[in-house]
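In structure tokens, the next block holds one chain alone, the form predicted on its own.
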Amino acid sequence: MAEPKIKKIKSTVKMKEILADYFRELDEASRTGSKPIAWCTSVGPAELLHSLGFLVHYPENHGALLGATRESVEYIPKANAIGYSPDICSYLTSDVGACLAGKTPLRAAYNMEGVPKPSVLVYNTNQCRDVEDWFQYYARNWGVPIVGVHTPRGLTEVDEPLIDNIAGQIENLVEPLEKIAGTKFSAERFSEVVGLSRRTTDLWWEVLSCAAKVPSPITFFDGTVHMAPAVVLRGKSVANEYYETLLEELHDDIEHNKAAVEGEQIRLYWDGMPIWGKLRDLAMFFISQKTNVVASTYCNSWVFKAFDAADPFRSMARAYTELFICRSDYYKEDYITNLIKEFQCDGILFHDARTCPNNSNNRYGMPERMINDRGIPAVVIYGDLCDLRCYSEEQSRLSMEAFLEQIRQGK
């Protein structure tokens, strides 16, 4: 039997070029001090930082790179040795451990001296408390100023008093950030950047929506790669130019019926974090099963439809508070059900990531409710975003094979 092949996306070449440019600019600024650098959580106030002239580095992106290159297992114990629990975010422990070791995959990938040195650390706790603790490590050890936004969790509704609060917190960042950047805040520039991010959001959602076609020209595993510009370059026109190129290719694939999974028979929804060190292996497994994971919670995390250039502070507050991860299970179950219908999915695969409880939505009975109350087949696999010691390939494969057979029989 021939080994399954992953469909090539030609636009990947362009994406690699713009990411290399992004990292080269960060590296030069880090070495020369030519521009201020802000570290920012992945769904933090990046638009405000760009408007003030900061270059922005995302440590979660670095954590994902450590996971994808399978270097995390080497570095996590170093963070554990200085008191960071093996049960907390493995992005955090991978990144801190790599810092302690003086190592980074950015050297091999982009010939960088190391991770770019920050002028300021900026977080938003909309994802979890770990991001604040993570940045506090560098604030303490490097003497770097730290500022942040504190967002509540478990929200069914996002009301106006809450938006007032979050918008006020973001506005309060302006004065300290002006001092660090050495520039004055420009409302016009801020509005422009928010407008660019809204365009990124619209284009990225259009990319993801291509997977609603049957057969789909793209997979969840492709999405975890091609979301990079939406993560690290939103607020920049280059991200929008890239997604316009990618969309042209995907629309052509749809027109010519080019499937990401040849002979696609089953369509799944993935809830939870990627298993970064196993993306290719999992992609190959599903191709061999004629199954396409066509939609996910994770890739949608960079769709911010609330962005509005005419009301930048409040729209940013709403966009970064309406996140799936901030919401209650009532909201989440409706959200997933609607996407399953839109993308014509046959079932849900929940990934229980050991060190990421905030992105593991199976722990409070959701899979059982989706099965019993909504009639949607579901399975849980156990692993982690970075720590591959938490992942059993054999156990996961057996669970997934049994689940896919159940779906086939149901059809």
Contents of the next structure:
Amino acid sequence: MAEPKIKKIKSTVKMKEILADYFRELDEASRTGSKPIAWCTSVGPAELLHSLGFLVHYPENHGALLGATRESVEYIPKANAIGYSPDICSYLTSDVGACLAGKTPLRAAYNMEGVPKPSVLVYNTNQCRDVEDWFQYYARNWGVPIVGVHTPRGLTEVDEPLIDNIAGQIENLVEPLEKIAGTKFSAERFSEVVGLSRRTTDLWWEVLSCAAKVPSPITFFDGTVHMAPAVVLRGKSVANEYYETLLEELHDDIEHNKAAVEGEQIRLYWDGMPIWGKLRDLAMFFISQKTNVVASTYCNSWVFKAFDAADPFRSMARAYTELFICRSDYYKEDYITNLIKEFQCDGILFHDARTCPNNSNNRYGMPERMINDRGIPAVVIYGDLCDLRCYSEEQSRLSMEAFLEQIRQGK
Amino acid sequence: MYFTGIDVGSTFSKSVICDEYGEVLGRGMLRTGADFKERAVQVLEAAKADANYPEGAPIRIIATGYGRNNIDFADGVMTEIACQAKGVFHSIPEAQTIVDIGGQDTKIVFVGSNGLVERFIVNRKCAAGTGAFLEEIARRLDKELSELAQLAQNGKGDRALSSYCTVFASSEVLDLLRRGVDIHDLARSMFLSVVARVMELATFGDKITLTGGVVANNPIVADLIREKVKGKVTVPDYAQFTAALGAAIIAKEQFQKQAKDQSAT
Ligand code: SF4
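Having looked at the form predicted on its own, could you now put up the form predicted together with its partner chain?
After this comes the whole thing, all chains and molecules, with the earlier chain placed first.
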């Protein structure tokens, strides 16, 4: 059988350029100290940092890169050996392990000296506690200041008193961050960045929404690559320009009925983390099965519809608190069901990532409820974001193939 | 026309040949070993011999099981989930829960009254609750598995080995021996442990069909499951061959559908 082909996205060239510029600027600042650098969690208060003149590095992005290059497998054991358990976040253990080994894929990919040196570490526990523990490692070892926002989780409603609290926590970051950056906070600039971020996330949602078309011009696996600007460049006009270009290409594909998966027959929803070291294999597998994973919780996690330039602190507090990952299963199940309808999915695949309970939504009976209460076919595969020691190729393949057979028999 | 299913499992390879009515004409079974394709050829030959297959007669093959994708001479490939459902429903045509305990994994398949797979569960990576676990403990006790199954018949107690992990369970066995636990009771514990691992995978319906080598070779497993569940527990004849039979039936159905489609056009 001929190898299945992955449809090329032409705009990727442009994305690579803007990402290279982003890393070049970080590297320059890290080498020369020309600009302060903040490390920020992926759904941390990045807009505030940009407005104060920080360049922002996202360690989770580095974790994903370590996973995608499969270097994680080499570094995770080094972090395990100094007491960080193989059961905790493998972004954390990959990143800390790479640091212990003095290695980073950023060198080969972007010709960087190393991971950019931070002036401050800024986290938000909205996604998990691991991010705080992760940043604490560097705070302890390098003596770098650390600040953060503590967000409660498992929320069904996101009410006003909670938003007051979170907005207050974000405002409290201003003073220490001003001192570290050596700049003065400007409300005008902050509001401008929040406005730009809103635009980024609106455009990103438009990109994802293209997959609601049948056949879809884009896959979840494309999404995990093309979300990079929404993650690391949100709040910058280059990200917005990029998504406008990508959208033009996707609209053109839709107009010409160009499918990402030729002969698309089955459409799936992916819940949970990507398996970074297996993205290509999985993309090829689904193409060979004429199946497109058209929607996901993961790619949608960088859609922040609440951002409002007119009310930057509170809207940012809301955006980063009403995230899927902070919510109760009641909310999550409704959310997924709506997307499954909107994207015309035939079923849902839950990825149980061994080291990330926060993104493994199958663990408290959700697949059973989706099947029994909502009539949505579901399957669980077991793996991990970075730690491929937790992934059994054969077992996952069996589950996925059998799931697609199950869906086909009902069609 | 002959229709064949070849099930290359992690421990044993099985083949079933049937005719255009789904009547079984022959079977073959061999240890899988390292070369899946070679074993598939051999097990097919064994089934052909058993079926008195006239060399050169037209034959359609569906491959299934762990090594399914290595059988490049097959006409198609289906997972053992779909094949189990098809094979079991062929002889027991009713809604049921199939519990297949294999050499390296355990699968639960919920089949509707129309024979379609409604849902399935595959155990997580570890070997607890599978044939590999039983073999490991037998090795630890320096006994044949069949002997342990015999001993377990006269064992007492309701104590399963508690550990999820095969290695931990092995040390638990050593600890029990050190404490002088009777070997009959110990053997019973070991089989109870397989049953416990299987039962925690899902809530079963009221009709349960057990398949796979562990059940076919160790009747004690079905006896213990009967003690634990309210529903009716059935072990079909040739419980190790149900996936291969299902594959053969799928080969037959696909062929007949194609023929029908062709005659319609
Ligand atoms: S949410 Fe999961 S993957 Fe992300 S940082 Fe936390 S533990 Fe790691």
